[in-house]
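Consider the single chain below, provided in structure tokens and representing the form predicted alone.
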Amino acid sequence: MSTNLSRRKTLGLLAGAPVAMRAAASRAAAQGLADIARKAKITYGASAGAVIFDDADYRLLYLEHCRALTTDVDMKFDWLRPAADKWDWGPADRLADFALRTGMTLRGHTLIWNENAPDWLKKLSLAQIRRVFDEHIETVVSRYAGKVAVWDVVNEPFWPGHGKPGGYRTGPWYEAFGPDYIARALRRARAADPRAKLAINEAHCERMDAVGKGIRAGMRRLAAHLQDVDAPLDVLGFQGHLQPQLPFDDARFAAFLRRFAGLELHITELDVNDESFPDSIRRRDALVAARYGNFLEAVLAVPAVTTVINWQLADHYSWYAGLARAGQLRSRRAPRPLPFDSAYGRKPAWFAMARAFGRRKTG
């Protein structure tokens, strides 16, 4: 990757913007992400898999503009355990000791979602699922004990499509336990390894419309149960995948995560997509760019807010990009929703974040 190629590119994409802020632009290509977030007192970084030891750039990537990694898939129940009598620990081995080395903050993702159940484990007893949930959580973060900074200890607990009571999301571990799963985790990971910070992951809070309001309710009342019952929880995670294409309002995400008192609250899995902007790249990246903006300028005003997590990096290694090739989205384009493009240049989302983390008032 060449540093000069990124900042004639960046150059290029601002030529018709006032002089004033192609000089901020300029003072900003010179710093790495992570260190302007820092000055804001924001920890940020991105999720990485096997793909940054094959890809030598794509790592430097990380190395230049991260302090924080989350784990992709790597940690993922049925990553890391194919077979009921298999574990396979080396992907998610190569990443922790990669953050170790490069003094990254390590994020776990996840001990326990109820959507990534292998098939061996579907067909257990409820019994049998029981005591795997416990020997698995047990296992998992003692073996990345002081290596693991922050665990996603439960990941999106809720899905109000699935008609249970309390809007939950179905899947073994609640049909073993029910809701009093959650609890239960986050006790068994906090004997595992009392340092770790313990953190619920949720999706979809950013939305505005019948799914977004009704998850929103289920987190108010769900950390309220776990205060209530002393449950160990030191983190709210809001993934972040921002879907313009659906009703959003900015200020009153902001509003909503003021309500969590005593409690961290991470951006966790931040992207953008663009598959309902225009075909034209430099409107389309305006546009991402924008909602970028727009949606940290109003999160970072709430100081409970200590982490901003990309969903990877460069836009070829997206999981929207999957998502295209797929014909799951509107059209087969190559989806532009991250900081960097496939050139890892940077682009004018990247700019966006800057300016919104430069702009945080932190006095």
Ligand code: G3I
Second form
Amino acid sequence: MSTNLSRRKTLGLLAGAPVAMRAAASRAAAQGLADIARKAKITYGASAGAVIFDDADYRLLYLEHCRALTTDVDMKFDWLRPAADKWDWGPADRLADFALRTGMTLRGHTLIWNENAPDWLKKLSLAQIRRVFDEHIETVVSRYAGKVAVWDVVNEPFWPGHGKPGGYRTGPWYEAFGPDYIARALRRARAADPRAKLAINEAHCERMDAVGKGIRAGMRRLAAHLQDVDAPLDVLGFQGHLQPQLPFDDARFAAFLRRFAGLELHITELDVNDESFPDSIRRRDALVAARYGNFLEAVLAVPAVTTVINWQLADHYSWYAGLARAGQLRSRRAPRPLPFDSAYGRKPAWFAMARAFGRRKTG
Ligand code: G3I
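Here we have the form predicted alone; I need the corresponding form predicted in complex with the named molecule.
Full assembly next; the chain just shown is listed first.
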């Protein structure tokens, strides 16, 4: 089979699985997306959570199509540390072990994010928060040293709506250190595992509205500042939660990417919000696919782009499906933001991605 694993090894991982599933594994003769991406010098993968251990068919999709795996929620601060005196390593360890056994590049997401802080953290004094910050990075990065290849050290540093100087997102870490929390986090992470690549991961940069403009300007200033102060930074991650209902301009986004000399660039959370598209599934899937294709063709023309990660693989496991279940989307229909449908069939988006990888000029 055409995964990065040998067929025997894959079937070993599926040992004990129903016959139908082992048959499905043997059937998977067509190329996986990661194989196609690799020829374009792109590492392709997806985020994953514990569900891959319960849903064997979904797990098989990762084995067939991914060379990289990002932890979706399981390495986040609030998931690792449900209480001040409690660490919950189980789910993160399991994903790390899975990535290691299957030869996937593991991306740790995320060490420091000013959102989703647990209540116990918010109740601490600033001095205590500073101690937790250092301890957290040291403990988590050391535990996964040699396993996590890339750390999203800081997630989403900017949110101009918070009204802070420079457009920074506020939250406990920002309040404790000011914007210097970013350089501090990078230095601590480097000290705990000198081999891991260190990334800053940002959202909304693809948007050509005031929010996108503000965040792009922030990222340019931040990258220059981190270089000035010699902070260890290897990678800029751009999430790529594409929002076709908002203004976008792929060529301008690609031009923005070209300005980051000396850094690797990763597309880290790719999906397409289909809320503004028509109800017809055929039409909707075609528009989602077109969005994937156009976006990828523009960004893949940037030589520094080395990695593309989808945020989950199949529609019903998307975070949009979670929002839909919680009644937080405008439409009541099931979102279709990803390359696979809920029966694990390849959607037009899959083929648009494969085409974009196939067309990349390398070398
Ligand atoms: O699993 C619990 C479940 O037990 C509980 O009953 C239910 C009730 O709300 O919540 C479930 O947890 C939810 C979890 O997703 C499930 O995976 C949390 O409430 C919900 O907050 C959490 O949302 C995650 C969100 O980040 C916040 O951490 C999404 O799954 C995750 O996909 C999303 O990922 C973010 C990236 O980290 C950063 N970029 C944007 C991206 C999408 O929002």
